[in-house]
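Encoded as structure tokens, the following chain is the form predicted alone, with no partner shown.
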Amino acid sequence: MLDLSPVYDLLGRIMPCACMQARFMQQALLGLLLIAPMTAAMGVQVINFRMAFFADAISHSAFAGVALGLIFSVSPHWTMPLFGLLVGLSIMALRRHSTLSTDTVIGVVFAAVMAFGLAIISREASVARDLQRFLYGDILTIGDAGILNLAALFAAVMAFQAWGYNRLLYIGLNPVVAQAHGVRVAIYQFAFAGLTALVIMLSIWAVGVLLITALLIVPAAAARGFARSAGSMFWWAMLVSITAAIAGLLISAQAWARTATGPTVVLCAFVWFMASQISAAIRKRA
């Protein structure tokens, strides 16, 4: 496995505060620095496609993915993202081939995966106890293998955004017109759904099922309040997400706070969101 010690040492020198000298804090910071840009980038598209409910459906399918892994003695690190990917692609396929609205399709799949997960959990009492850590997440327990997986996904997400950001915006505005102008709508929609599902599943280790939707939506929503163009919204979302991740990790490590890292990160992003709403109101009045 690739030795990440030089990267951890560099992070310790860049942030010389006492709490960042522990190796697990350096690993957590590196994990958040990979997760935050991915959730910010995909969150912009989630808002653009009006699919905030999509993140909830994918994240709650984690229960079924984890339960299947624990029951069949397969690592949840494999079963959870694979099951989430299957659910994400299924939602997009139903959305494209159904006359029902997007919210209805997502709601039906959401109910199905939740019921499936709860049905499996109800059969195995021991599984229910192991699922608690996935509810809340814990970025402080991430290891080198998890960071390397995040790094590979980070490269894929950023390449996808660099290649297709404008096309995704076009599809979000009007997929029919985008198709008429030569954009391969189906390919981009399925790629978006698959990558978003993987981002959500791998980010659950950081903030848990209950808060992953907030990690996607809040920075992107805050960026909309600050941005004056579609392009600047992307960079504002990056800034909000990364600064909220760093601030949340540092605050949670303080003796006076002693809070869980995931919720603290989301609260920092919410502060950004409130600032964006104030900024937007001032601009509107001016």
Contents of the next structure:
Amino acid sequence: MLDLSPVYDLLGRIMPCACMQARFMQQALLGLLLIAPMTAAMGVQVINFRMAFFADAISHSAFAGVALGLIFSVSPHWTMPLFGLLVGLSIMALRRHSTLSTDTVIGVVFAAVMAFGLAIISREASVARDLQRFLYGDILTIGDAGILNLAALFAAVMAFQAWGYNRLLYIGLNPVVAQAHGVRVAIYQFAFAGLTALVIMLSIWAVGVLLITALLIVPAAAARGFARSAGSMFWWAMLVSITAAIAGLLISAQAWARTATGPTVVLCAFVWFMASQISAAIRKRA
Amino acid sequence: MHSPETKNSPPSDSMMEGIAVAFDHVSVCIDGVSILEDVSASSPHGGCTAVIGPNGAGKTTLLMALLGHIPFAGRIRIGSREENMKSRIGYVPQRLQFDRGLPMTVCDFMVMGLQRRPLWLGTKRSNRIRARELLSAVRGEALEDRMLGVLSGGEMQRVMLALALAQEPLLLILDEPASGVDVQGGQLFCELLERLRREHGFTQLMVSHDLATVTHHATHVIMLNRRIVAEGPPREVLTPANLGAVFGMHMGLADAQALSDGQSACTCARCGGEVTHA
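Please show me the structure of the same protein in the form predicted together with its partner chain, now that we have looked at it in the form predicted alone.
The complete assembly is shown below, putting the previous chain first.
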């Protein structure tokens, strides 16, 4: 496997504070530096497409993914992303073809996968004890394999964003117009749903089921408050997400805080969001 | 969703001569409810075809079928094979419901449709210039730096038209161009369309339930009420008998004999006979 230690050493040198000299902290930072830009970029479109509930449904299907791993004795590191991908694409297909409203479709799928996952997991005492790790996430235990997976997904997400950002905006404004003007709406929608599902599933290890949606929504929402153009919205989301990730990790490691990393990161992003609302209010008055 | 007889008589390429869009026995049925029944009609090349009918007549459904957005039985032909009209369609939707909180300038919006390079890597100068040209074609130069969310209904409609023009359309499809703006705005918009149609030579196909503002710009009228009621030049279609049958009362809109025969002038009462569109 690729030796990542030079990267970790570099991170340790860039951030010379005491807490960043431990290898697990350097790994956690690298993990977060891969996760934060992905959730920021996908989050911009999650908001444009009004798909926050979609993100919630995917993240909660993690339980079912773990349950499937138990049933077939496969590592949940495989079953979770695959099952999340399946749920994401299914919701998109239903949403495109069903006459039910989108939130009804998602709500039904959400309930089914959640119930299935909890039913299976509740039978296994050993996993049930581990449930907390899922709910809150634990970036501090991320290993090299996890980081390499994240890096591969990072490359795919950024390539997709560079290729499809304008088209996704187009579709978000009006899919019928986009389609009439030659945008291949279905391909972009499915690619978006699939990639979002994978981002969520791989990020759950870091911030947990309960907070992954926040990592998608909050930086993008804050970016809307700051940005004055569609291009800067992307960069604002990046800035908010990355700074919140770094600040959250550092704060959580301080002796006075000793908080879980995931929630701390989300809280930092929320501070950004409040600032964006204040800045938007001031601008409106001016 | 196939009716057998439609497959036997596909219009050949030669039958498309002079015709931009041909609806051939088109039927649409959604969840067991029949919305369009056996609609056969056509839109002449280079003209302005208005699809009119009361609410619930299936006008927008016909457009959605044309745009390939809903399944239908029958056949819809767009342009002849050579001109490839199908890949050069511009579409202006009925009053766009969109996310007004999206931080996006009108210039961003136009460039979004012009370049592949993501907006977060900047806009090409040539595309900004093109965006300005397109906006000025719809009298929207002043809107360039405005945020999309603060545009009025009429302004948004013109920006949507500019976005459609960026496709360099051979066929421009509009859904209710006069709705969501005041009467005068609708009138101006229709005049703008008429001028653009003459300059660019595209075929215009629009849906409307507002007879007064729109039909006097049309050179061809398709009267629809789930099935075809009448089709032809305005003078022949907009007869008191047809209007009465479809709209349930005499509209008292205009003297049918004074309406356009598909060639010449606007004679609508609102124009007072002063504006000629010939």
